[in-house]
Structures are given as C-alpha cells and as structure tokens.
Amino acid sequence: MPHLESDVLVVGAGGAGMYAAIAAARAGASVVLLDKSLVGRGGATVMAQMTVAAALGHQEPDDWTLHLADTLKAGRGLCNEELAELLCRGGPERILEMDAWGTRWAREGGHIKQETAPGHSRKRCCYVDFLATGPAVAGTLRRKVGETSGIRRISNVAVVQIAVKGGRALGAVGLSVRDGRLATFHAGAVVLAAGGLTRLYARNSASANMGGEACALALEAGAELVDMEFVQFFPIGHLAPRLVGMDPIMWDPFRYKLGGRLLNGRLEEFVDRYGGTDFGRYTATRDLASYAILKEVEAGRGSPHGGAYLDFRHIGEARLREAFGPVIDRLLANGIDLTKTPVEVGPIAHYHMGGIRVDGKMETRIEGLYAAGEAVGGANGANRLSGNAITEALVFGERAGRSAAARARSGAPPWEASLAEPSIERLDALKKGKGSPGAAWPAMVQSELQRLMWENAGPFRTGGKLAAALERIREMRDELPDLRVGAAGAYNLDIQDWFELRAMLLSAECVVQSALARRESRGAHQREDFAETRPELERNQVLELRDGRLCSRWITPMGRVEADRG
C-alpha cells in the first residue's frame, strides 16, 4: 500500500486546499495536497461565476467593519461572529496577494473594479469576468501551487478516512481511483477543504466533489458540525430549456448588470408581494426570492418546469451584446434567443452554511484537524452574502494552512498501520460482492437520495416530510453492504460511488436531523409547519457522534467557540 508521508495534508484541492498548501509551504512545512478529481480543476472555485466580495474601498470608501454588519445582518443572528470577522478583516489582504500573485482583477481608472451585489451595502464586490472569475482564480492558485517548493500534489485520491490516534489527527486513509487502491497519508496536521454538500440535492449547482464528504470525514473524526440544516438554495438557477456547457447559475451575473424581469407563470412580477422589492433592479437577498418563487409554483403560477420565468427581452439586443457578447452566441447556439423568449429559473442547492465547527485558528476539537472553505460551518449563519464563498475560501484557507504548519512543527504520533484497518474492512467486504446480482449500485442509490433529499428536505420544510426522509436515509445506510459494485480495479467508479454514498448519508442525516429539530423557519431554513421565526432559536445546533449516534445540542452564537468548551 502506498504511504506518504508530510508535515501538512491537504485533503481537497480547489481554492481552501491550495491556499491551505501554499500557506503551509510557505510557513516551512512539506505538504501533501490531494483531490479527488485533478488538482485544482475539482471543487466550487472553478465554478464560481463572478463576485468576490471584499472591502478594500477602491470603488468607494468601505471598510471591512460594513463588511462584516452586512454578513451579520444576512445571517439572521446565527453567524459565528468571530469567523465572519476573519472573513471581512482578512479578504482585502487575500484579494491583494492573489493580484501580485497575477490574478487579472477587472480594473477601471487604475484600481480594482468592484460592482455592488445583493444585500452589501457598498460597491465591493471584485471579478475577473463575469462566468470566468473562478477560472480564473483556481488558475493562479494552480499554478501557484505549482511553483512553490515542497508541495506534492496528487490527483485522483478521493479520501475515505481521517486517521486519529488519542483524541490526535496524524493522517488520512485514500482511495486511489486510478487503481483500485488503498494509499496511507502520514501527517503532522490535516486541513479538510473537499467542499460542501449541495450535491445532496437532485436540483444543484454542484461539483462532482461536493458530496457532503468533509462534514461526514470530519464528524467520525470526532470533530463537531454545527448549522447542518442551512442549506441555500440559489434562486435563478438554470431550469429550461436545457442549457450545455454553462453553469447552471450564470444568470446572476446577467441581472447584476442588466436587471432582468423575474416574472410567474402569468408574466408578472411577484417578488414585492413576499417583501422584497426586485422590479428589474435584483434587490431581493437569496432566501426571500427562493421563497418567492417556489410560493408562486405552490399557488400555481409557476413556469412549466416549476420556478419562474427570467425575461431579458425589453433590454434590446444592441444592450445585450454590448454587456455578454460572447455568451450571447453560446446562448444562441444552445438554441436561446434572449431577445424572443424568457427562460426557467427556480431554485437549486447552491452553498451550505453549516459545517465542520473550528476556532479561529480553523482547528476542530480533534488536535490536528482543521478545515477550510465551505466545509467550515458558522461563518455565514442562516444565509451567506453573494460574494462571500470565494472570500471565505481564500481567508480560511490561508489560515488553516498556516495553523497547520505550526500544529505540525511540533511533532506528530508515529503511524500505526492498524489505523487503516476500517477502510481496509470496508473494501475487502465490497470486493467479495456480497450485492447479489439484481441489487442497486451506488450512483442508483445517490440519484434516489438526491431526488429525496430535493423533495424532502428542499427549500420549504415540513415536519413530516423531513420524519420521511430520516427514515429511509437510515434504511439506505443498513443497505450500504448490500449494493452491487463492479470487479474492475482500474477506475472503478462503483468503488469511489460506494464510499461517496456512505458520507453523503451521513451527510444527509446531519441535515435531515438538524432540519428536523429547527421548528422554526429563519434564512435559508424555511418549515411550512413554523413559519414564524422564534427569538428564542437565535441558537446553533451542534452535531457530535456518540457511539455511532448523531447527538445534537444547542449553543449560542458566538464569536469564541473555547467559550463554549468543557
């Protein structure tokens, strides 16, 4: 079996992880840097379409103290106020070195463009290009990551299981996808950055990396999670008529710039009777205009595909073209003549709030384990700010790594090779092929999940429904040995789908229980049986395993998680 061994293991390589290996490296320590897909083409980052919000007031005077109210305001009381504070304090310094670093900022009279987004109350929000600003991000991070000494990146290594000896992170056990293979990873200290769990969810903007695996990995760690049920789900994603090639959020950066009418089935505009006010000028935070749709679907107004129309076609052509040439003719060639017709939005699994718990040193409560990115819950409370996923990425990243190399420079216990042995086990059973031949394989059982999850545990929220859904995702978890894989070593997909199902039950548990226990409806979390959002709930819940039992407590919003200790 093939064993690395480091000072830092970096498990996920999108933006959290190669910042996290980049800042390691640069604080002395070796690094091991994996991901699942290839180094830094997997993950959200690539993905994300424009905005990267942070106050450093070259469009107009801001301060990341505004920054930072606006964050709070959006999360509904429930933010950890000490991450969001790092978030707000720490992204101009990222945005700046990404920018030496060779990032191409969108620029304008010699300084940093930055374009206003929904709920920031100041022009603070930079890009590269619109649709082209994660690209273009995960690129010079790449090829950072490429030029920095005493960084081993692999590729393809989806990771099944953080090792830990006495309460002690010190590595991490990988399936190698290439061949079939177990591999060992040695470490001083872990940073998890492999993503959020959007992909949970049949309507999603998600990566094939965003299964929920870092909260699970985390969780039978022994690591906390906290704000498990506050998924957010991005109102304007893709619907119809399908659209290749694009991503499936790419409106966004459309309304920013050109308004937009969102309209119901009936053609009129509906956001204002929710309390947001839209009219063409994309006002209306996330949460309320997913609400607003999926209402307007509920009382049967809804578009043919069940969300609503986006129309462009009063700006004109010559507008258009001015403002997304390019995009225009790849629009055209899917068959979408903005000009003629509106399309189909409503909205998909976009971002997780919650997460892993961490200290501001992006520590768990394990020694030695630290996360990253969006698998770090609590910065954005009960909804996040367009804009801050990218930020949080960089700044989390950049700490975590950077904590890391420090945990690692004092030592870490010597490997043990019995630390595998649970994976071992694990893959041993699947190859014997106990699945009889007529039973499902994992991507039939994930798809059945997805589809349960998006109608169960989706944007609105009952007490019944989410009882529904507890149940079979614990039933899927009992059938788990049962399922049929395939014998190929070679890129056995199967294998890789096997475990990925396994964390993203797991995963989906935490959601469904947290979702479950939250009588109330706030941000992102909406219950149809709790409309009312209750002062008295302005309370995180945190999850722990208890003997292989998902435990859940209450604690208040804080800006110190050690407050909270002992």
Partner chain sequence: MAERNDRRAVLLIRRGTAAEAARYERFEVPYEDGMSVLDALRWIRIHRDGTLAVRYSCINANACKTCMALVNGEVEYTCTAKLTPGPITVEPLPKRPWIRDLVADTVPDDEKLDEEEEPRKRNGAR
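Values in this document were obtained by computation on a predicted structure and should not be read as measured data. Numbering follows the first chain given and starts at 1. Compared with the form predicted on its own:
If you assign each C-alpha to whichever superposition fits it better, T116 and A13 land in the same rigid part between the two forms.
Output block for the form predicted on its own, input the form predicted in complex with its partner chain:
Shown next is a single chain and nothing more.
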C-alpha cells in the first residue's frame, strides 16, 4: 500500500484547501494537498460567479465591525461570533493579498470597485466580472500553489478515513480513483477542506464533490458537528432550458439590477398571494420567494420542470446588454434569448451553514484535526449573508493552514499500519462482491437519497416528513453492505460511489435528525408545523457519535457569556 509522509495533510483543493496549503507551506511545513477530482478545479470556489464580501472601504467608508453586524443580523442569533469576527476582520487582508497575487478585481478610479448585495449596509462586495469571479480566485490560488515550494499536489484520491489514535489525528486513508487501491498519509496535522453537503439534494448548485464527506469524516474521527439543519436554498436557481458552463444561481443580480417578473405556469404573477409585493422588482425575501414558488407548484400551477418562470421580456435588449453584455452572448450560445423566452427557476440547495465545530484556530476537539471553508459550521448562523462564502474560504483556509503548521512543528506520534484496518476491511468486503444480483448499485441509492432529501428535508419541512426521511436513511445505512459493486479494479466508480454514499448517508442523517429536533422556524430552517421563531431555541445544536449513535445537545452560541446547557 502506498504511504506518504508530510507535516500537514490538506483534504480538498478548492479555495479553502489551496489557501490552507499555501499558508502551511509558507510557515515552513511540508504539505500534501489531496483532492478527489483535479487539484484546483474541484470544490465550490471555481464554480462561483458572484461577489466576495470584505470591508475594504474602497467604494465608500466601511469597517469590519459593520460587516460583522450585518453577518450577525443575517444569522438570526445563531452565529458563532468568534468565527464571524474572524471572517469579517480577516476579509480585507485576504482580498488584498489575492490582489497582490494577481487576482484582477474590477476597478473604478484606481480602487477596487465594490457593490451592495442583499443584506449588506455598505457597498462591500468586490468581483472580477459577472462570469468569472470564482474561476479567477481559483486560478490565482492554483498558480500560487504551483509557485510555492513544499506543496505536493495529488489529484483523484478520495479520503475515506481520518486516522486517529488517543484523540490525536495522525493522517488519513485515501482511495485512488484510478486504480481502486488504498493509500495512507501520515501527517502532523490534517486540514479538512472538502466542502459542504448540498449534493445531498436532488436540486443543487454543488460541484460533484460536495456530498458531505468532510462532515462524515470529522464525525467518525470523533469531532463534533454543529447546526446541521441549516441548509440554504436559493429561491431562483436555474431549472430550464439546459444551461452549460454557467452558474445556476446567476439570476440573482439580474433581478436586483433589472427586475424580472416571477410568473407561475399560467403566466400569472403570484408572489402577492403569499404576502409579497415583488411585481417586476426584487423585494421579496428569499424564503418568501421559495415558499411562493413551491406552493404554486403544489397547487398545480408550476412551470413544466416544477418551478416558476422568470421573465425579462419587458426589458429591452439594449438595457440587458448594457447591464450584462457578455453574459447575454453566453446565454444565446445556450439557446436562451431573454427578449423572447422566460427561463424556469426554482429553489435549489446552495450552501450549508452547519458543519464541523472548531475553535478560533480552526481546530476540532480532536488534536491536530482542523477544518476550513464551507466544511466549518457556525460562522453564518441560521442564514449566510450574500458574499461571505468565498471570504470564508480564504480567511478560514489561511488560518487553518497556519495553525496546522504550528501544530505539526510539535511533532506527531509514529504511524501504525493498524490505523488503516477499518478502511481495508470495508474495501475487501466490497471486492468480494457480497451484493446479490438483484441488489441496487450505489449510484442508484445516491439518487434515491437525493430525492428523499429534496422531498422530505427541503426548503419547507414538517415533523412527519422528516421522521419518514430519518427512518428510510437508517434503512439505507443498514443496506450498505449488500449493495452491488462491479469487479473491475481500475476506474471502478462503484467503489468510489459506495464510499461517497456511506458518507452521504451519515451527513444526511445528521441534517434530518437536527431538523426534526429544532421545533421552530429560523433562517434557512423552515418548519410548516412550527412556523414561529422560539426565543428559547436561540441555541446551537451540537452532534457527536457515541458508540456509533448520533447524540445531540444544545449550547449557547460561541461569543455569548452564557455557559453550555449540557
């Protein structure tokens, strides 16, 4: 079995992972940077096309404390204030460092241009251009990783286990996507930067590697998760016609710059039926817009793909081109002419506010195990402020990498081959082909899980639906050993799918169990059977594994003076 040694192991090579690797290397650590796809081209950052929030004060006077106030307001009382402060205080330094590394932020009059986005009290959000902010950020980090000595990049390896002994992380076990073999990685510290979990849902804006693996790996290693019930659903994600090479959440700036009419399947405006006044403008909140669209679908008045129409036909081509010139051409290349045809939109899973519980150094309760980026829970509370996602990736990535390098300098206990035995036993069992000829393939069960999560744990939840989802998820976990896996060795995607599914089921169980326990509506968690926000539940929900069972407790949000409830 291949075995590699390094000071720091970074799992996941999106924005947070690459920044962590750079920070660890410039602190003097040797780094192995792993990704299950291609280093620098997976994860959420490269897919983002929107803006990045940081209180630079270039466009108008601003301060990180004002950014923090907006972040806490959006978080509905549940932000980990220590992490939220790190995010807002550290954002400007990271943006300027990226500028120095070559990110071509849009400029105006010699300064970085900043715009106002929903929820921000200042013009605070910078960007490269409408289509390329995420790819530009990822490209800059990819180049910087390549220029930085001490970073070994390895693609196509999916980490399936964090190796822990005596409460200390010692490395990981990875599965090679190419040849189906396991490999072990010994390190003085491990950074989990493998993203969020929105691929648990049938409708999502996620990349292929956002199935909750980071949360599952951390939980099984002995770390805690926090606020897993808070999944952010973007109300007007693109459903149809087919859109290639463009962000499915791209319609937000169209609406707040130009308006745009939301129409049901009968081409009627409908937001007013649900308490909104959105006609031709962008005034309905995201939760109200999501609710109105889904209720129209339930009533049989949805668009053909189960959403609503977003119509710009009342806006002339000249105005569309003035606001979004090159984007209009990209849409035309996709066969979408906004002057002639409305598009279909609907709520899609977009971001996860919950995740791995860490302290101010990004360290979990497992010594030497860190987290960064969307895998971290708590900074955004019950609802993320627009523009905070890439900022979080950069700030938390840098801090996690620097902290991990410091931890690694204290040395690590030696590697023991027995640490990899759980993964070896699982893989051996799979290769023996226990599944019966009629059993399902892992990819089929993944699809079933995505449908189940969308229908029962989506934007609007009830106790009955959540309980049914929890029961089926636990059945699926019991069925895992009997699934069919092909016998081929190289490029056997069944094996990768099986390990992915195993992690997806554990993360899904965490989301549903937490959602069932939170009997209120708050931020992105909306219960139709508990519509009110309850002051006594202004608490974070923490999950851990005890003897293989998920256990939860409620705590006071970090940064508050009250003690844990226990």
